[in-house]
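Take a look at this single chain, the form predicted on its own, given in structure tokens.
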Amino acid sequence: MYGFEAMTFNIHGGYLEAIVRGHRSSLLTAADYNNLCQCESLDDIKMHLSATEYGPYLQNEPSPLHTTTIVEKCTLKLVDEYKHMLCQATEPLSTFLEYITYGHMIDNVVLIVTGTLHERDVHELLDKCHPLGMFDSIATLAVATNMRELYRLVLVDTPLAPYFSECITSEDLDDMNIEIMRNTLYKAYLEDFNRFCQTLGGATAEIMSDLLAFEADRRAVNITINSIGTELTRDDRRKLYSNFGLLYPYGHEELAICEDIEQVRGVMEKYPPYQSIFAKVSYGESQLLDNAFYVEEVKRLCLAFEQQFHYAVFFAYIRLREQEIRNLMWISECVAQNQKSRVHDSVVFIF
């Protein structure tokens, strides 16, 4: 019952909520980012990060450093924190935490299948997979040639199995089919995660419905923009949109018939929460749209910490830490490639 979580939440969730709020306080601040942006080399970045919680993960790395090493070690810290929380969690929090990783599982499946299609080495692809999305049979994805085999041989025993019901066809896997598969899986995943959060009720349902609706709307916009000029029909495009969110259902109807980014802008400006996002993006600068969405997402994730006795803080923390790793990757790449003039372009300040 909403408003009464305080009576029972701390019995099972109090310790972990305290842990995740402690982790949140260790996120890099605007001052940290300003210092990182002044760095002249990757070793300078390592030296600055040694004073943060990333220090123990980077301290034994020899010079010369690579951007991939920094990202890998920072991701390892996130994975260690996640595994600790998952080990300590009881139901229904443990299931909630597992749901957070399903998106990474989908990305890993798509990465392996796409890489295999282009005859890349499986071990090289496995190294690029996100550690939060790994599962036992992931290496055998390379043997599948169509969706049906992919499901029957590999994915039937994974948490993604229920999401494949809409994807199973006998068509051979090609780049177009793989991208449709990714978006169909994400649609099923987001809808399932949203239903699960609604069963939890209370502040968790309220906050997560807002965060997941934003994710669903962002994916709808990205699908629309990426499918402009392709052979994807309007009906196929509409099928890839999630059946919830602020844009559902009327916004989806309008997005499905958009034929250029200015029409997408016209649709989105009818929805006040998204007006500010598109106002920041100049005409013809669709590449800045992702960054504008990230900025809005970070604002919403930070607001999740303003309430207590709910599970959305775990989702928010994982997402904020992933955004921090994206920031560090961008800064490291700019420093490594001597493009310091662009270093502020894609950094999203969290605090």
Given for the second form:
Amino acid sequence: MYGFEAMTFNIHGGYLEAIVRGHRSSLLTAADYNNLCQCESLDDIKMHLSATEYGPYLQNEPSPLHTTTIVEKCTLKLVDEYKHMLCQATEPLSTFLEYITYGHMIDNVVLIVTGTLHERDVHELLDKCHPLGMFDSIATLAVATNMRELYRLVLVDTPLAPYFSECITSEDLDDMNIEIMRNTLYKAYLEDFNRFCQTLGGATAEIMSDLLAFEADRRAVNITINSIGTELTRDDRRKLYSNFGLLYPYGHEELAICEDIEQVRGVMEKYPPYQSIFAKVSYGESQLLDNAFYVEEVKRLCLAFEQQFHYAVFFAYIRLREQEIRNLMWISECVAQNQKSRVHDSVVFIF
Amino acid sequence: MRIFDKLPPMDHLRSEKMIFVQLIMPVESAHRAITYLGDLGLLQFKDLNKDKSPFQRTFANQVKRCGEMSRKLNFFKDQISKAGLLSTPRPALRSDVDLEELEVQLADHESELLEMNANSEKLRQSYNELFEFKLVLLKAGGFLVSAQNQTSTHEREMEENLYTAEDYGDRASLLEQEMQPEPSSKAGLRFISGIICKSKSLKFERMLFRATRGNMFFHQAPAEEHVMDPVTGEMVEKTVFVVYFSGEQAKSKIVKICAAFGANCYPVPEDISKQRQMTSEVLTRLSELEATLDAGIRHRNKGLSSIGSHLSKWTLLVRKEKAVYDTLNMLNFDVTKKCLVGEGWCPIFAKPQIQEALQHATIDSNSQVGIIFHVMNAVESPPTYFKTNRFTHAFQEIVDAYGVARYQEANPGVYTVITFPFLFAVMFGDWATAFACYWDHWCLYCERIDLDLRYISSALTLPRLGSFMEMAFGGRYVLLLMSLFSIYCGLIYNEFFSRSFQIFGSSAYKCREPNLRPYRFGVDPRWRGSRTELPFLNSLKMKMSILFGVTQMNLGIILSFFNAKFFGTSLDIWYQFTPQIINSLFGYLALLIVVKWCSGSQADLYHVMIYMFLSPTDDLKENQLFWGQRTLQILLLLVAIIAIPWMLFPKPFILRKLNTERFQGRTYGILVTSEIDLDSEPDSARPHVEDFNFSEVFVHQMIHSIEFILGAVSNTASYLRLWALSLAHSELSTVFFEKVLLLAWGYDNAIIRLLGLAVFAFATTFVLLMMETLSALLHSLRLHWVEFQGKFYYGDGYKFRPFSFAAALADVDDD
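Show the other one: the form predicted in complex with its partner chain, since we just had the form predicted on its own.
Up next: the whole complex, starting with the chain shown before.
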């Protein structure tokens, strides 16, 4: 029913869309960031944030503040909002909202498995996990020693189970395997999410396919860059790319054979939407690439709010909030470590 | 016009005269001065540091400290309410506590409390562990013992083929017994016992099953006693479990899983005598710990209650200090950094009070230099400040909800006090329901008094009613007046749940009544139920509505004259007010109504009004009400036609002429001033030169004129809602009374009668008392906002918000 969402959307989605748009308007603005960047200490940051919606979450923190506390509390706010929306949501919005968290779930699984591999304490690792990607038996991940066990013991209960079909091997877990597992899982997740959005149809499918394609392409580029100079074969690399997106399929063929960053740049500049990103990053500054991608992503996410009656706003809001938390973390780190000259380096203004 | 000059100045209509003042305070007395001003609450400070973010301001540090202290106070409050103590403020021994002193005190208290908490936490932890151990010992020991007992009856049970689980258990225990002599160094069947949250036990079991590929046996039993969760402090249901397994690898897996699920494992000796010994040991240690814990809690409670006795006082102090520093942050430092410069608004009458407060501050802080307080000129318009009391406050709020009056503009709130409830009553006229409203009002009042009494007796934190109750209580005087007027109108309409009573003498239309005397007060009860009831009442109420409407709108127009006179805009008087007041076709209608009522004439007013436009020169015949009516009609018609261009054209043209005269030969002057304006400081007292845009002014005037002329018809029609709602109200109550109550009464059955009564009561309460009240309220709001205030009220001012502790504290309470 493309074009007719307006007739029926508000029956189930109207309240939550209003809520999420309200939340969006509480995102920090450029003026806020300018003020935050001028802060001298973490207490100043707290003081400034107490005038925003983060206020209630930070007001009862004792004074010697740490960056982690700020980030933790800000994340807590996001999680509270997400949980509230999830409670109010009906099908298929609730499934959509759950899909948003699977990415964090994958990251958490990888984090715990890597951590146990390096013999860290499980509870310490649990604290580091993103609260959006928590599931009941996450702590048990530490028991598993290889992929098969991991799947059979723990993940079979989680929504991630279907994504594992491609990466079950009996090999022992090591850093390389885990990284491959993460990317395989992510690939399966993105494809599944994309498929789900297509079944929803309408504006949701249209906007989400754009956002997810961007995500998939970004991952493809990152995989390529990170795997340059490792023992990952071209075919293996090719397998990790998601089977959709702007780069699919010809761009993937070309990316798979790239040997250095300049070649990647050559491939990407053939695609007009990514041309501008690579144009911004001058030669040899690959660390800024992430940031350029973030800027582009934020731009696209903001555009999602321009249309009404679709679910992509929820995805966009959660992503924007995460970006905001990243910004806050960067600013507070810079302030805490007296590196104020670098504060503007990786802050992405949302508005 | 001379007459109007001699009138008294109408102080109640105008907001208080304000002055813009500047304060120059030496740094040493500034804090005290602001405190005194906060107590006084009559000075509104202007933020002079708008471009600075909160942490760049001068007193950001102090504000931060206050925030920190209020956090500590919140923490204490939390702890006190968690401990279930009632804080009873004792009379303060020392009346004055210094902020610095308080900060130190609070920090001490906090660290002490935190230490105590940590200690009791530790104790609680070990207590919990022991307690769980006890439970595990009792339960798991029970499993083992029962397993041993079962061995004797093993064979019989095998035959009976009971549950497989028990079967496993038997075999396991059998094996175990065999193992007992040689301790579990060899890979054999061993067990782990422990305790886990009940909610997790199912998943735990499944996970164990998967991890060991089914090579284990899981036995569980609910623990009878609840265990306190050390983090949340809630009581949690737990389950004791025993897992039997074999193999070293399985053991490490199970131990890991236990850790992952937060299951606490305790070793249980298999020997019964050892078990007994351990149980008794645990029990003794438990009782010891319990005593220690109790002592700790008592100590903590004592500390908390001593904090609690000061808590409200401290909170008050910290909030006040924070308000003072927030205000100090609005002030400017002068160049020498020795004085603080503040600017703000205050009402003229408060000037001596403020000066006195400042003098006190200078003396009390032993300052060498006094505080300079002087009046300045201001560019922007002053804030609007109406002094209200408990009675007029709610009515003023009704007006303010539309828009805060422009400075010194005529305040419609004064009239609203009476007209608002009166128009409501015209729509709601039924003295039965009005009595119910009146009763509501008293209930509200009594409840509040009751709360106040409780507040005084317990002197706890200020009681907060629910937000709806708070609103209803704020409008209690509105409710009171509305119900009193409704009773009055109900008596005039002679309606009591659609019944009429003969209260004021006998009816005029009774049979065989020799002398026809009109009924003394209100509508004759004879009309009720007659065939002509509706036409009679409708005509009465319609005419009444038009009379009220014309009167109220004319009052609005007259107020616009007083406004224009007050602000000295003769242009508005001559080209706006005059055509408006003489354009009174509906005033003529009102006149006709009154004449018709007084003379008892049979004239058809519709006919008169319509033919006044269609053929004004025709003879009126039987519709003639008074002499010279035709001439008057023609005159009125002419005036109405002339009034339109009068209203529309002269004002914009005169304004343009004035403007061109003002800037004649000064074409270059404008440029220069505008440049200077750019350079000059924003708060300088330079008058701004506004651009004159003729087309804009003309369009504005056109809109205004059209609005007024069309509004004359539509607004008068709008007042007919008075009639319509009153009709709806009486018809609804008739329906409820006749179709529900009387119908039910017709049956000779107590249950049906009771049912009917109940339905009637509910319908009356919810439909008549709540919905109808709300709709009548909304309609009379609309009549005031649109029809009345639209005639004269600009409503583009801003409220006077003085810096006062009372307001600041109330704000915090609202959060």
